[in-house]
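What follows is one chain in structure tokens, specifically the form predicted on its own.
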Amino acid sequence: MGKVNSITSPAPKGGVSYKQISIEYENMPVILKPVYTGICGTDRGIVNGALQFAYCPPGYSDLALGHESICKVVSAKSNEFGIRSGDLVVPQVRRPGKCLNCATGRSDNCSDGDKHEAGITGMHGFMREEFGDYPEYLLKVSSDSIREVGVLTEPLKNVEKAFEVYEVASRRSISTDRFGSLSEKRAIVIGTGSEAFLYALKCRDYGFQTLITNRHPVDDLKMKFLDAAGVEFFDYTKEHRDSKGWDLVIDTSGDPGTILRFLRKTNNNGNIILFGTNGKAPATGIDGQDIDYIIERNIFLIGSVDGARVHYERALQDLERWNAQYGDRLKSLITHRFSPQDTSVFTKKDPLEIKSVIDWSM
């Protein structure tokens, strides 16, 4: 067993160390080094006792967290899949099961449950110093250039899936507009999280007139960067820009009155994606006047998780893409590295935050 010092959580009961575990990874095919992990509020959740969900490795108290990384290859074994000493890569979370969708490498829409993810459930996270991994598991990073925003690469594979999803929704009509287009069609997105900022950027490649909002205001940083992507902020408990109804709604937050207020200024045929979850948000009532509004409209509901093998390679092409394109304004989404040793990250977030994440070089 090698010792390393890791992020560890005893899941599901909440609390946070950095320390020595003992896990097993010399022998595994390559071995790899974390650059940055990225903090989300699944690794909150867990910290904070709230994710009842997920639950430590067989055979030990202490689950090592993490799940969303960009890593270096201290060594492989063999060149299987490209993978080589010195490359970067992002590991994929998600491992699968044993169901027909795990099988034919669809282990995001696992049929029976029986996956496994790393720093979520049974299996441990990437949130360690040094750890093994099998190379099919393993997406290279072409671009040296993207090695800071990298690890939003787990996060926007999520983006990826949740529209291929809406692509399929969507040819049930004619969605597009009188220019065969989506210039006029209009898209918002619920939460100021990163999670949000790049499901904007993913409307705004479609083309979709693209507004996002919260129920405060934001910071100048985060205004700067909309700014640059042609997205419009407002607050909702201030504003109303609901006047033309939306096409497509997207929800990061997860409380269930924010949906339904955005659902009822949904118009026909459109699509809400729901995304954000939030266990402890307050019951909110939905009438019989709410499911006519949504039968008579034709709107579909689409519930979206995780992403396969194919939305980590469109992710990191995005990123690419994204970075020639915004530059520094993409970096601006890391807004605060900690050093591992620094857990209290984990128990508080700076109201400035978009994207945190563990700098292992520190």
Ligand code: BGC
The other form holds:
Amino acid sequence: MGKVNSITSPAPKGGVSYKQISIEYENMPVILKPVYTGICGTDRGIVNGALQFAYCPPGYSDLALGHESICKVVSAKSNEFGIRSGDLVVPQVRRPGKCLNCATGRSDNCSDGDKHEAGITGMHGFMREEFGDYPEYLLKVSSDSIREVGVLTEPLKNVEKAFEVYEVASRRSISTDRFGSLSEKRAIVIGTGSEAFLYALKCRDYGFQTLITNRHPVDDLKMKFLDAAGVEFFDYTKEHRDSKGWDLVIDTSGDPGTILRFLRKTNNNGNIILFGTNGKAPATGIDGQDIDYIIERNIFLIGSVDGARVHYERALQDLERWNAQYGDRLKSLITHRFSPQDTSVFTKKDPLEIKSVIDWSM
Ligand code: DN4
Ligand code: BGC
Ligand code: ZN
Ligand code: ZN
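Mind pulling up the form predicted together with the named molecule next to the form predicted on its own we just looked at?
Below is the entire complex, every chain and molecule, led by the chain shown above.
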């Protein structure tokens, strides 16, 4: 059994270590080494014990973390799915259970919850100096130009899936403006973390007037990035930009009070995507007038989690396109790099962070 250095957590208790754990992987069809692994709100939630749904694989008291990654193929037993040694790949997070959605490639819409997620629920993740996987769960990265930003493929696939749901939801009425476009429609993204930035870029691609907000100001680097992308920032505790209402509200904060604040300014036929999760957020009151508001305006509340293979493929295409469009600006989304030994990144978030990654060559 291979003992490899891994970043682990005794989920769901919380805590984090860099240590050797024994995980059998040598007989797996593809052997991989991570190049970069990203850290997101979910990893920090596991480490601070806030995600009670996280758990270790059977027989283990530690879970190897990591679901955002770009990896190098060390060896591939067959060349199934075109995966060859030397390739750069992104492994999928979610692994199917037995329900019909899982059986048809849509474990993101699993109907009985009997699936696993690498580094989150019952399956070891990718923060291991070497590990094995199956070729059908690997997405090939065809361009070396996105070697580093390729680590954003996994978080971006969530955005691609949420927009697929938005497309379905927005078909119920004429959702475009008098020019047949979205140039007069207004999207607001709540939160200024990495998922929020990716959502904002996608809103711009759709043609929305796009605003992003938080309850405090953001630093210059974030402002420069947003300027380049044509996204306006405002601090909603100081400024109100609601006078024209919102056609699309995307929440990445998971804070019910903040969501309600923007919900109450959503336009007729508006869509609200709930994406942020924060089990520790304070409760807030929703009253009969809020319910009337939602009903009378045909407002659609969308919950969206994860994404399927097709969304990873779209994410890779978008990253290549954005890389050509924004160049170094896109790369500036990766603000912090850590060595695998330095686990402080799981317990502290620098206010200047957009995306922190672990560089496995350090
Ligand atoms: P993150 O970097 O923690 O982003 C959360 C953002 O929300 C930060 O910018 C927070 O600001 C901001 N925020 C918190 N409270 C408020 C508030 N009251 N008003 C305005 N902004 C607020 O995490 P991430 O970008 O990695 O992920 C975003 C969220 O989506 C997390 O809750 C994840 O757990 C969740 N998530 C869901 C899925 C899925 O459904 C996938 C990945 C992540 P600051 O206080 O940090 O400045 O598939
Ligand atoms: C991942 C999703 C996963 C979710 C679970 C996220 O960080 O990106 O793939 O389904 O966590 O809550
Ligand atoms: Zn994540
Ligand atoms: Zn399922």
